[in-house]
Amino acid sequence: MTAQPLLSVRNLRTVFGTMQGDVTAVDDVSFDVSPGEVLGIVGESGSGKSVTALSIMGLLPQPPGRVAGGEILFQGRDLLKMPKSELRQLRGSAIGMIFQEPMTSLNPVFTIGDQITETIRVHERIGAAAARTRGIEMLARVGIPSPERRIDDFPHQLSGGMRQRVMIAMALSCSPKLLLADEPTTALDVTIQAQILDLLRDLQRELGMAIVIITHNMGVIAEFADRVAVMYAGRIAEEGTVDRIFDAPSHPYTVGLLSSTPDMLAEVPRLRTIPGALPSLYELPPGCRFAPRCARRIETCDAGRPAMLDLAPGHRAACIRATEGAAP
């Protein structure tokens, strides 16, 4: 008997309002995340995945944004019919996120501690004395030297990789069942990106946790996560095991994806890259989103929107010519 899925995303479509009307920025996406296990959705800047993010936290920016569609269950719960003040609670206690710029995600004025501490004492009701105990745990928890002196810092006093590893202490500090992590290693050194990836890695092995990891690094996905959902303009293109996607991807943008991604191994001159951009949200193609800017592109591919076709267990894309493989 199949385990309930921890996080069950069905139908989910964000819009925003603007002085042109609503835009939708997620478009129809479903996906689950299984107890334990690290998705991964990948894409370019503007395809919808931070969207889709603050879109299960609760945290969209009312107004403009709006979910004005679908489900969003977890652990069999709609997050969309919960009460903002069981929401609120559910938040930093069952499920974590780490935002996409520590920097601006930290608040400049109150010390690491200060907001650590925050985070611990509203979830478990604990004492301040306490609090700080944990948070020093925390810190040292995930690689931060000195913990003692440390936690009184300020921000502006860490390093990118240093104010990393406080955002995710803190998405931590309560022990979520699910992670939600935007960008992580964004603007990071290859060095600390390594280590912010095994970091993430051990910790969700010892805390058992399920990670939804959002990221354009083709790289970061093949390291650290067990599925991988595309998505291309508010939609999923494909989706798949890991192990599915970079040995026999179907849809065209997801090779496109793989064969702009540098292989230390291949010998290839010049990098091959995916023409055009993507479509803006006013104007949208009428078929598939990404037949403007695919060499594989038919007649058929403008006359709607192409279905999931289903190529293996648990592998599936959206492209009425996946069963044909992948383009040279």
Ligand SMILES: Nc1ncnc2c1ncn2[C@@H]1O[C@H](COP(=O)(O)OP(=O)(O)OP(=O)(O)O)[C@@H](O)[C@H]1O
Second form
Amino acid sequence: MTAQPLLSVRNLRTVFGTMQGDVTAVDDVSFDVSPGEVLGIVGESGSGKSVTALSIMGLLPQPPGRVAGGEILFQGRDLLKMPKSELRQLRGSAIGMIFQEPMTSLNPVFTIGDQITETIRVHERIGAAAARTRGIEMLARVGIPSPERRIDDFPHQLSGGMRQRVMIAMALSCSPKLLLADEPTTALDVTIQAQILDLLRDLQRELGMAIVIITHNMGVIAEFADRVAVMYAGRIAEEGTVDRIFDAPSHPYTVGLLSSTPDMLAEVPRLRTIPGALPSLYELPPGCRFAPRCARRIETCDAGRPAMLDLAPGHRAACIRATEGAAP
Ligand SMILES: Nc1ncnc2c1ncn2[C@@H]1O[C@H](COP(=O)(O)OP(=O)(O)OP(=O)(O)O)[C@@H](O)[C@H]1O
Ligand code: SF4
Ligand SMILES: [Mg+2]
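Output block for the form predicted in complex with the ligand, input the form predicted alone:
Whole complex next, starting from this chain.
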């Protein structure tokens, strides 16, 4: 892809200070997102997906979290060096975010209308009536029936799927160029999940927005993403187009994830079928972090961090055996 990336994450390192010392939850992670592109980030629970998203948004809980290295370039500007006020302005306008559980992001004591118009008015100089009209339009756009009535509901009066639609309406109300969606459908049942993904896909095409979607579910990636980055223990294990990753997965961890994926968009797998568990960030293996669980492990795997090997344009994997052909 030749277009200048919209988002370019370079060697990101995010650390948490804990009682037992610092742990590096995101360790030298780099990836690009082009305008209008959908990048999926997939990996087991604890692999550093949310910490990556929170680092990009400047929303890490500080302390204990901090970005200890790297760059996060958005339209060529480093968000890590941007004044806080400017970053706040960017959030919700050029960059939107939706989280897994809308009840944690919607305030229970205010109506949907209060919250959506507030979001719009923080970023645009328009009056209350105009913001309300826009809010109703946005609710209609995300498929909420009778939006002119629903706008006066409180969050608890809506179903989980409807609340997630409201979150999407809020995130999209200022037409962001980039949407970070962290497990946007995991809390919902399978049918609603598929509807919300269809909706996001339609809006993404209509608005030409780029999306980073974080998920446990390879089925969601297959349906939704153009490219995928597979994370393991704070690092990227493999990255490539969805076609390449599904046709020629080269990191044994990716192979494990794919073989543990049931039907597309079926019940969300917690990806527990790969034997063993993610290593503790306090006791990381000296070489490849996947080594304790890897069927292809050889002695050299423990010698040091496996380099990223280029396998095809845009396809790379951090496995010393990645060029040997199909992993078992
Ligand atoms: N507030 C915190 N304090 C200390 N460590 C933290 C904190 N938040 C995250 N971490 C560390 O960062 C690691 C990665 O967490 P993260 O939330 O990014 O995982 P994830 O990939 O999003 O997992 P999930 O799929 O469960 O959402 C955790 O395993 C934990 O060790
Ligand atoms: S580097 Fe070695 S241990 Fe790590 S994934 Fe590749 S083969 Fe397995
Ligand atoms: Mg998470």
